[in-house]
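What follows is a single chain, given as C-alpha cells, in the form predicted on its own.
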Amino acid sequence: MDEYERPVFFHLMEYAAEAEGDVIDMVSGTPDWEPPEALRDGLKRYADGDSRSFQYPPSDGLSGLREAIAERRGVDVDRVVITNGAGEANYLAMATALETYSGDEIVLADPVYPYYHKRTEMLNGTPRFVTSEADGTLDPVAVRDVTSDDTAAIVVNSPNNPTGGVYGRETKRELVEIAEANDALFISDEVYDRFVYDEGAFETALSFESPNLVVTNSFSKSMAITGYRVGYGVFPPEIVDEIRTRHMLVNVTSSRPAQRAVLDALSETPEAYYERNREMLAERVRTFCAALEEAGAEYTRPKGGFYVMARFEGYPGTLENTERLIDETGVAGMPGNAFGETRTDWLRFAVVTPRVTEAAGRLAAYFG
C-alpha cells in the first residue's frame, strides 16, 4: 500500500469522546464486564515474585501456557506460539503465507474486519474479496470460484466481526480443503469462539489435520482483557519455525506477567464464567434486535461474536452518517462501508455495553 490509512475505528473513538452531550460507545468490541478473579490473584503473586519473574520469557511462549493450550486443543505443544494477541497471530500467519507459498493473492469475506485487509496491503498482497451470506457466512462454492494458483491464504473470521456468522463443520472443511487444492493456507481466527448462541453452530477448524491449516485466538474477548495482549496460533508443523522466527524479529517475545496470569487463570476459572458472560450478551443481542424490530430496521441477528449489522432506510453507513447519529442521538457505531463493499448501507453496533438497552431506545426513538 502506497500509505498507511488511519483506522476509521480510532477516528470515531475521539469523534465520541469530544461530541457534546451523553454518548453510548457500541464501537469499540471491549469488553464492559470483569475479568476471572484467578487473573487478578495471579497478578498479585506475580508482583511478589523475585527478580528473575521480571525479565524476558521464552520467545515462544511460557511453558507451562503453551502446554495448557496445546492439552485444550488436542494438538502437539511445538505448534503453539504465544503472540501480542491474535492480531499478531495472523499476521504472523498471513505474511509467512505470502513470502512461503506461490500466490500473492489472500482471500477474505466482504464485509470484513478492516485490519484483514488492511494487513493484506502492507504486506504487499491482493485482497480477493468474497460476498458473504445474509448470515454473515462464506458459501465454500463461491471461495472456490476465486481461488487459483495464485491464491496464498484463505482467512475467515468466526464468530464473526462484523456480521455475527459462524461456520460451521462442513464449511470449515471445505474451505481446509480448498485451501489444501491450491497450495495455500487456510487461517481461521477463532477469536471469539466463547460466544456462540446456536448450539452446534461453531466448529473449530482443529478438528480437521491438515498441513495447510493454522487456527489463531486469543484471550482478549474471553477474558476480558484487551489490554494484556496474549493470543496463540496454532501453526502446522511445516512452517512453525519460520513462525517462530519472524515473531521472535518483529516482538522478541510477549509479557510475561500477562501470560503468567493467563495460565492461572486458564487452570482455576469454572465454565460458569465465560457461559454466564455470554448468556448476558446473548440477552444484550435480543434487546437490541428488538429495538431495531420496533425501528423498522434490517439487521442481522448474530449467531455468535457481539456485533449487531443493521440498516435503516435512506440511512446508508458512511462515516459522515455515523458522526451524525453521535450528535443526534448519542449512540456510536460503526459505519458499514469500513468493512467492506457489500454492506455500505449499513452500520455496525457493538453490544458490549451495559447501556445496550438505552442505546436501543435512543436508535428506535430516532428512526421509528
Given for the second form:
There are 2 protein chains.
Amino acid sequence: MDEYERPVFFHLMEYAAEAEGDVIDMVSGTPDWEPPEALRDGLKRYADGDSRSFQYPPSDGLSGLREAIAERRGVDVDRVVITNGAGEANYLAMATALETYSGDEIVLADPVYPYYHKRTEMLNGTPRFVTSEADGTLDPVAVRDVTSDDTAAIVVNSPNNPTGGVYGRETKRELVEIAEANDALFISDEVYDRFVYDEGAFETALSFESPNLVVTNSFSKSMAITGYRVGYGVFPPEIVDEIRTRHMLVNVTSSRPAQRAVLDALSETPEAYYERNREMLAERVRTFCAALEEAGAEYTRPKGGFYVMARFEGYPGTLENTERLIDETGVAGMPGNAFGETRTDWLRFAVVTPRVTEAAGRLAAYFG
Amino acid sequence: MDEYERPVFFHLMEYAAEAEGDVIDMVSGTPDWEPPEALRDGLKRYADGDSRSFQYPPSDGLSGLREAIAERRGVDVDRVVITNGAGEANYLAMATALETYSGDEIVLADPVYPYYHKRTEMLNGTPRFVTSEADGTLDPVAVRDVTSDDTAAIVVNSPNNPTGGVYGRETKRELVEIAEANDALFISDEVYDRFVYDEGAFETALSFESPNLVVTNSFSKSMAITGYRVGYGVFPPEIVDEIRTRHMLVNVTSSRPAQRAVLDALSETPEAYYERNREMLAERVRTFCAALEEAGAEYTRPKGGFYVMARFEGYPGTLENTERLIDETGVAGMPGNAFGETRTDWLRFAVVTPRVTEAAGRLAAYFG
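Okay, that's the form predicted on its own, but what's the structure of the form predicted together with a further copy of the same chain?
Okay, now the whole complex, with that chain kicking things off.
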C-alpha cells in the first residue's frame, strides 16, 4: 500500500458531478429508492429514547438484532456478529483466514470486486484470480486448479458485482468442499441476495454446514441504506471468538442508532417492500438490456444484483473512455479495467436510476 | 490471539448486573448524563430527510463534520479522517505505524488502557511498557530509555485511563521529539480532553507540528454518546492517504446517522454544556476522593478523566476480589491487574454515577 489508491468510483462520481450538462449516474451501487418507513420511525423513536441507549451496545451488536438475524437465517445466535457493513465482516473474515488458516493466498474471481483485491494486498496476502465464465458465474473446476495448501480463503460474492452472475447450489457446495480440503475459509458475500431475477438461481451458502464457511451480508442494499453501515457475518463456532476479538480491537462496536433503526425495520417491514424493489430493479435490467441489444452492444444479462456489463466495439473500458462517455453522452459508468484483467474491454453500469431507458438510448445513439 | 480474550469489563458489567442486591456500577467509563439536546434534534431531522442522505457519505466522513473539526483544532481539513470512534483511529494509526515505520515495538504506559495492549498483540507488534509515575503521568526519560530503532509507535492517552494523570506540554513536546528521533509515530489519544480538573494541566499534542504525530479523539465522552461511534484522527500529511485507504478497506466509511447528529450537536451546543458536565465530574471526583481519604485508602487523585484508582490494604486488585467487592459491598469497579503489571494491588472506579458518596461510604465501611 505504497500510495493512496482511491477507488476509481469515488473519482468518477466526482467527475460526473462536476461535468457540464446532464449526467445519468450509473457509477456506483447506491440505491435511489426509499428505505422502509419503519426505519425512519425507528430512528426517531431512538432519538427520543433514554440516554442510556446512546451508550455502548454489546461489542458484537444489539442482542435483539443478532437474534432476529439468527432466526431468519436459521443459525445459532452465537455465530452472528454485527459489523460496520458487510465490508467489515469481509475484512474480519479475510484477516482471520490469513492469520489462522494455512497459506497466504486469497482466491478471487476475475472480474473482481475491487475491495477484495485491495483488501488482500493491505493484509499482505497474495491474490489468486480465477476467470469467471461468460455469464459471470464461477466454474468450481477452475477454482480447484488454483487452490492449494497456500490458500487461506476463497472469497466470492453472488449475486455478483460486477457481472450479475449468480452461483447456484452446486457451485457453492463445491466451494465449501474445496475450502475444507485445503484448510481455507470459504467467504460467501451475499449482500445482493434480495435482488435475484431468475427464480431458484440463488442459494445461500448457509444451506451447508461447515467449519470452513463464513457468510457475510448487510442491510445496505436490501433496505437502501448504504450509509448506515449495518452488516453482519455468520461465522463458524471455531473462529467466532477470534472474530469478536478482532472486531472489538478495531471498532469496539458498531454504531447503535443505525443498528436500532435496522432492528425496527427488520421486524416491521412487510415482504412486499423487498418484492417491490426487486421487481423495479428487474424491470430496469430488462429495459437496459433491451436497449443495449438494439444498440448492437455485447452485454451480460444479470441474474441478480445492480449491474450490467456491456462492451462497445472499439471502445475499451479505460478510465479515459469512461470520462469521455460522461462528457460526450452524459452517461456515467465504471471502466471494466477497474475490475481486474478479464473485462478490460467492458464497462459496468449500475441500474440505480429510473432513467435507464434514456441512458441506453444515449449509448445507442453514440455507438450506433 | 489464540483465544477469545473478552475484556474483563464486559464480564464485570454482566456480573454486576446479575448480582443480588443493589450494585453501584463504577466499572466502565460509560457516561450517565444527557447528550446535547441538539444531538437528538439532529438525529430526528436526519430521520425525516431525503433518502439520498441515507447513502454512503464520503469514506473519510461528512465534509461538514471534517471542516468543523479542522477549524476547531486549527489543522488542515485534509488531515482529518472521521472514524468509527477513537478506537478505530487508534487502530489505523497503530497498524500504519507497524506497516510503514521502522520497528515492531509499541511503547505503552503501565498501567495500560487494555485496548492498546491487546491491539498491539493483534497486529503482531511487541508491547514495551514504561511504568507511570505515582500521579499517573509519564516521565519522558523513562520513555526514552525503552525507545529505539525498534519502536514503531508510542501510544499514550491523557487525561489518562486508568490513572487520571494528565501529561503537560513539556512531556508531550518530548514525546514528539523521541518519536521523531526514532522514526516512530507518537499517537496522542485525547478523548478525555473535555474533562480536565486542574486548569492548565492539559495541552493537546496538536500544539506541536510534526510528521510523526497523530492525535485521536472522539465525541463518545464529550457528548455522552459512547454507542454512536464517531471519532477522528488528525494525521500527518505524510501518512493520511495510507490511513484513508486502510479505513476504506476495513470499514468503507463510518455510520452516517451518527455523524450527522454529531455535526448538528457540534455547531449548536453551547460551551456551558461541556462546562456543566466537567464540573459535575470534578465534584464527584472530590467527593469520592474525600471518602477514600476518610477510609484510610491509598488513592491517586485524578487531574482529568473519569477514573479514580484506589488501594486497600491486604486487598489486591484481582478479578476475584473485584467480584467479592460486588457481592459484599455492592460496589463494582475494575481490578487493577486488568491494566498491566504495576497496579495489581489497586482497583479502578469510574465516577459515572451520582452515587459516588454512597459508594465510597460502602467501601469505607467494608475496609474501615
